[in-house]
Amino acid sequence: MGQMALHAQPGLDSFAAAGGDPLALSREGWGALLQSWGWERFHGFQAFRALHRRHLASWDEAREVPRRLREQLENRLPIIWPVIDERFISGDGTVRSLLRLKDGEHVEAVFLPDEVFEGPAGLKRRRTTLCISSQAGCPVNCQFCLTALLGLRRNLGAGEIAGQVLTLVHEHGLRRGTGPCDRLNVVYMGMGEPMLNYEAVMQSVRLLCDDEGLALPPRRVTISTAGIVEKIRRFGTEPVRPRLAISLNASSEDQRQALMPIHRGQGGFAALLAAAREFPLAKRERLTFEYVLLAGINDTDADAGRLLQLLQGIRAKVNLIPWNQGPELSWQTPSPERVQGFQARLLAGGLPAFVRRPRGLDVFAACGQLSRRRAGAYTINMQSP
């Protein structure tokens, strides 16, 4: 196959501008990549399957594929998993993992088991989660946010994101058909804002939802930004979509651009509203808005008001999230009874509103708090809501 076939082949340049990661290589690209090689197809997909489904730690575990190509794998693509330097295990079951890249950098994911999200009627929902990172560090700056203050280090390769939820799914025995890996859901809300790493992030939903690999389906994959209004709109129309939720957290623009610098250089609501209107939903699909509930700040009747004239005509859900403390920053959580008054506003209002309780504050593993820090070095108020 000649040079220009096969750099047109899918998923082949997101595979050399991860710097040749094979695990950031599509199945169709594996098979392009395979037979360039001089062999066939179907062994370009038995390497995918063998990474993607069954998490082989090397190529010499790939019995089904000829052992000359082993050889060759080995080789010239060998495996290399994010590893897991440390753990850091809650009292409630969740687990923090940072991850060691191939490079020495590291990045955290974080296992959630059982999660529980409550709703109108003291209705709970629950599932498995893992959520994952997009980038080392984070560039937004929101001022809430520890991982803000580590600034950007660098953006992370599709193998490099798709790699952290098959290191979780093989680390805690989640495996495809057993039970539940078939409820698992995946949000990329860790380090980074994602839409500023558009084409790693798309390449790993891409990946993960592969029918021959983890097969996830894209509804239970979401999408967590801070409002990059141009990525937004070009998330609507990717044909493999997960689910999209916006970092919303204030009521109104003075109030956002101060807990989120980054808001006035998108177009302000006028910008970021337009494009969720616009956003095309599934037939029972709401579009989600994480609002961080900051004590004396964003947090009164007269906030629940404003975000209920906001979200007007918009079919939403809104996710509540009691800010998870951090030790450099100053806020303040709200009282239980502040957090159940501001989701009554908004239930009242007809907007479906949810309450996030915060998972692994002992070992900074909730909302906002991963900054790559080793647990038991502060002291945190296990009594927030």
Ligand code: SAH
The other form holds:
Amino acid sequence: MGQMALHAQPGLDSFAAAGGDPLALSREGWGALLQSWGWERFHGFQAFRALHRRHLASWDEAREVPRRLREQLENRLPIIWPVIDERFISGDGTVRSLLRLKDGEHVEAVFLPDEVFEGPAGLKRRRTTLCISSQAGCPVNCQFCLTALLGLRRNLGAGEIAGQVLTLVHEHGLRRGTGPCDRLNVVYMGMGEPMLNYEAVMQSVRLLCDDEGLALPPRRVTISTAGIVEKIRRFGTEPVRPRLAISLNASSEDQRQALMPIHRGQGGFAALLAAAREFPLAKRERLTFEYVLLAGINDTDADAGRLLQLLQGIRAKVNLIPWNQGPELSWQTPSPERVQGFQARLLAGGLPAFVRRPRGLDVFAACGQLSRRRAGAYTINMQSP
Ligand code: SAH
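Having seen the form predicted on its own, I'd like the form predicted together with S-adenosyl-L-homocysteine now, please.
Everything in the complex follows now, all chains and molecules, and the chain you saw is the first one.
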């Protein structure tokens, strides 16, 4: 099997682009690949399920697959999962994991156990959110974010992105049907700008939403962007299309330009909000706008008023995120009263607004704090000696 055979097969492009990572290959791609090796399509589907449904550590464990095929797979496409190097466990139950990729690069992913909630017929159900990274580091230089200080180290492949979810699902015992989790949400809100690693991010979404894999409903997946306009428009046309969140964070051109230098290059509010206004929402779907509240910078009632103006005509909701501190950064977090006041002003203007409660602050797991930092309140070193 040479590269020629790979390139001749549709659906294998992302696989080839990801350097032949078996975790990046779609179910259809698996079928085509194993056919090109002289096996049946269904053997490929078995391989896909072994990875995405069962999280097998090695091909040797895939007993449903013929032995000769297991050997071929082990030789040609060994499975390399992201490895949890360290875990930082917050007093609130949030767990930040430092994951090592196969080239030694690290990314972070966060497990956010949510409270029990009342499901249909009064049944108690549990909701869990996983927050994952799309790049190692980040090239978008947001002035209030710790990840920005890393710069971009590299893009992640689709298998490395989906692999974070699968590893955490396995680690925290969230497997569908067997685990305690009734509802799993995945948010692309960790390190990196998803829309600047578009192909790999969308491929990872398709992998996670595949019926024969984890089978996540796309509406339980949220992609958050600093506002890459051209990619927002393209995202709107995707057949498997998660929810969209836009990190707005400012109420005037000058403010946003200062806080998020990427703003001007994207055509300012006019271009960004036109894309938002034209975004094809499903019935009852809302666009989410995130707004980091920085004391004395963007948290006044006048800011709230301008925000209402900007979002006029968009079926939107706003998530207010009081700034989470980072030692290298010198912004201030507004008082709870100011946060409430800001929220009240939006609500009075008819805009649904929620205050995002910080999670995992004590272990640097909260929004904007992911930076491969080793300090944490309670540290469990998972690295074997
Ligand atoms: N690059 C994408 C994905 C990261 S999501 C994006 O910008 O949307 C991370 C969210 O946390 C963004 O909404 C960002 O604005 C916010 N954020 C960044 N630093 C923060 C901080 N220190 N405190 C609170 N929120 C922060």
